[in-house]
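Take a look at this single chain in structure tokens; it is the form predicted alone.
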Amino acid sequence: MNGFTLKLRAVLAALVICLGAATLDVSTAVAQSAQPAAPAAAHEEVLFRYLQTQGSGNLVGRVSIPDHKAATLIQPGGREFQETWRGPMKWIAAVAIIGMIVLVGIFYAVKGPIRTTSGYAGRLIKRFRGIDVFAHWLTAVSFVVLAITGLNITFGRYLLLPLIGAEAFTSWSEAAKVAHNFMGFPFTLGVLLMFVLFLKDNIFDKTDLRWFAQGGGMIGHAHPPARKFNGGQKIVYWATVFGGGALAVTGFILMFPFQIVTSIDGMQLALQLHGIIAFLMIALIIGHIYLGSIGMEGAFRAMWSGKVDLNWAKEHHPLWVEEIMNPTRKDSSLPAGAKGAGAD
């Protein structure tokens, strides 16, 4: 075998070896590409479980800017917050609000409006001063706007968007967000005014025990005696003061993020409290609006003109009527113009 043949065989052997190696690499690559890639969600779940076993539970990096909150890369609590808000929170709202509407409807269908059994006397007495009426309507109007715009944030995407379309819903939601933020200021002022103006007449006393025992007149046929405000109205007052105050505080925390509360967890807690209290307040005010309008004859006039019919007052607030009709009573807590005869 000459030298040329040997060199030829060596070259052919090298080509075979290179071809085999290339074929092996290609086969391996094809086999690997054929295997399904691990989904990103699986890796995310592993990372979340790992973070939950650590101290802070957050994956934090390093930043060179003053805002160190930007260093938080992953916060597992945020996902739990979103799941709670999209799930149980909406059920709380639906049960509270729809449940109250259904309850009011059933009550009206069964009992109808509460009427003045002795008829109208045609003689009006002053129940509220002008400042009282102003404080009530300032709080009421601002609360209604806040309730509608707030419910849009929670339910608008699911209920309103399919009805009016994306473009109209976007325009409405932008306006609603601005209205929601700015109406928080008159609402807060209204709550403060109501707290100061109506405090002295909303302290619970023993007459309220009898009112509650008779279910506010639902048990039996006679109206239980009450002073200027009965037990139910006092509950609404204190719920407005404490609930409205809590809504104002949490609302301003959300309006000025990381200024009053500086942590992400604190902001999420403020949002949850704001939502829960708002849903419960909306349900309570639905019942209040019902009783102050079609649910009780003569009640709306009290907060519209500040005056009520004498017979209406005697049936619902007889102890208060006795106070203002007693000419010898010297009590600075009586509304202006209500001392003496107390009639117009």
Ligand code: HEM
The other form holds:
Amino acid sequence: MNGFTLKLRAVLAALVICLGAATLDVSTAVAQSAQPAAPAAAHEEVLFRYLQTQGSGNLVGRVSIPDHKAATLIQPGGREFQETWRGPMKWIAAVAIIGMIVLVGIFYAVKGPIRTTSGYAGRLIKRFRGIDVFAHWLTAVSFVVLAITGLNITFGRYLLLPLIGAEAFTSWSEAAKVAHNFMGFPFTLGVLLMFVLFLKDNIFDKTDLRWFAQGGGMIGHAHPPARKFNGGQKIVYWATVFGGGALAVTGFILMFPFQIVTSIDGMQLALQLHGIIAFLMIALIIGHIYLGSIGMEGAFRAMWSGKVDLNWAKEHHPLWVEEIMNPTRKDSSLPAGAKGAGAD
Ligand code: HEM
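Target state, the form predicted in complex with protoporphyrin IX containing FE (HEM); input state, the form predicted alone:
What follows is the entire complex, opening with the chain shown before.
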């Protein structure tokens, strides 16, 4: 028997204690006599090197409980996955989220809030029904909680832990993890509701091509005509449907490990997709929140009371105003002015 096998035996003995009911079957790797243990990190190194030379590379024992996955004590591939994945993930998050914050900041500094240049008419028209407003805020509030708690899961230990200390970070992270799991349900319901309620007005058409060709009016002061939603808003809608839908599906896969997807590769893919889509969605929604609040005068009221000022609507969504004022003239390209229906 050599020193190498003796060290292995010591590590494996410690693992047996951790597993409780599991019984190990690693006879090829372990010799029979007991020896004093070397420092844990050194053991781990040796063990991993040994495992790399063995079949799947995993250290698998035997369990008498129904969940046979519990027999996998060490899966070096998982650690490798975490290490290779963490780097790119940080970059995707940093570029997307910080990039969007910087962009919004520059836009605000250079252009300021988008104003209703003709001034308010003082006459309100109905833009959203109560159910639309409810679906939007259900999605919005749950998304913001999910975003903050999700970012904590990924980056909290690097950014927050040094600031607030271990005790506070532990309590906060425990609550954040529970909130992250539970908020997945209202978010999914919100996305489904928004998909159904807003679908009719979010089909792309030739008006959107014109809107995109003019950069959405972001550069200069022109207001390219739009129906109820402009091209940029339709992108937000479809990102909410597909991105939000993908976040929900991958989130449930992660919440119920090995129940919906049964392979380790599948679980790892779900984790990667969940992370990447979440970071891209967070970046997009930062831009959306900006334009829906301080970035555009009069926009927030639409999603708060469901009503908007007539002049705001004419400047930003003239074709929609035309449609609700003259329901029979769907294909008009210029607003005809306000006449009765839809206004109050
Ligand atoms: C939390 C802060 C948020 C604010 C202040 C906000 C604000 C707004 C406003 C004012 C509108 C109506 C725009 C209009 O009348 O044309 C709107 C629409 C919408 N919001 Fe939000 N929103 C927020 C969060 C979210 C989130 C988290 C999502 C999705 C994950 C979302 C998805 C949408 C969609 C799909 C629409 C309809 C299409 C559009 O206007 O882009 N919103 N939002």
